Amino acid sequence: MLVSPSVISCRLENLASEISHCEKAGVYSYHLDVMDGSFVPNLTMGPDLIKAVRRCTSRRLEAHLMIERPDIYAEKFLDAGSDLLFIHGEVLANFQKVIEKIKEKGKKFGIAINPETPVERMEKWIAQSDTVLLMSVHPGFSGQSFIGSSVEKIRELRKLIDSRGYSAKIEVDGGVNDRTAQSCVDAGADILVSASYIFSGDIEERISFLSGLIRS
């Protein structure tokens, strides 16, 4: 399995060291949660923190934009070093304009889908995505419990992607740990995002556990 640690839960005062532990475990990418206090009830990192992470790694950086106006701010996050921008399907933005801006920069687009949003409603954007981010918690705060119905939603998305011949990977974000990850893998996930589980224990050991999972 590909693993994308969510930097929101690392000890920021030891950012370089935390990333070094992740690198030793062979992570695929880093997940960067950007929240504006409007689309979600929390405020987190901006482009400057993404620049700091970029200085510590050459791995893929995914900026998860939980913001109302990704069409205005996308370029700032791309210029900060993001390789992929996740845009929420629920925001009222000009998606095609954002996608064009991302591709002009030679970067990748991904659609993010909240727990209550039907997968089929997002098919137009899934077809254009490098990766689809399925939220298995309601976005806004780390440490939430995994929503059990997300497993069926992963299966539904896997079936849609495979039947249509789309190339998008499936990434699952929220409550992913040693108790919930296997069911995500079995349902068809390609990438696992984990925050508090990875950074609340032995980082290398926990990433190795997740990356070692296979579909049963």
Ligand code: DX5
Given for the second form:
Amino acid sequence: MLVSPSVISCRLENLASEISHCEKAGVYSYHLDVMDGSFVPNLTMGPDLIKAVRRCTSRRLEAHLMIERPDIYAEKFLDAGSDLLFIHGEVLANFQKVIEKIKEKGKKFGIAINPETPVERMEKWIAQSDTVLLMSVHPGFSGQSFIGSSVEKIRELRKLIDSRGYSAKIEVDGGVNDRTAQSCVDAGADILVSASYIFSGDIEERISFLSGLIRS
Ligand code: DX5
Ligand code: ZN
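Provide the structure of the form predicted in complex with the named molecule, given the form predicted alone shown above.
All chains and molecules follow, beginning with the one already shown.
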């Protein structure tokens, strides 16, 4: 499995060393949770933090933009060093324009889908995505419990992508840990995001555990 640790749960005073543990464990990418206090009831990082992470790694950086106006801010997150931007399908502010801007800069786009949003409603954007970010918690905070019905949703999304021949990978975000990850893998996930599980214990061991999971 591909693993994308979410930097939101790093100890920021030790950012470089926490990332070096992730590097040793061989992560696929880093997940950067950007919240604007409006689309979600929480505030987190801006482009400067992404620049700092960029200086620590050459792996893929994905910015998960939980913001109302990706049309205004996408460029700043691209210029800060993101390789991929996840934009929420629930926002829909000049969506096609944002995708064009991302692709113009040679970067990747991914649609992010909230738990209550049906996947079929997002098909137009799934077709244009490098990766689809399926939320398995309501966005806003790390450390929440995995919503069980997400497993069925992963299965539906897998079916949709495979039957239409789309190339998007499926990334699952929220409440992923040693008890919930296997069911995501079995349902068809390609990438697992994890914040509180990875950073509240032995980082390398926990990443290795998630990376070692195989579809049963
Ligand atoms: C939630 C974020 C997630 C979250 C994951 O709004 O998008 O990336 O930080 O945290 P855990 O893995 O602790 O659920
Ligand atoms: Zn996220």
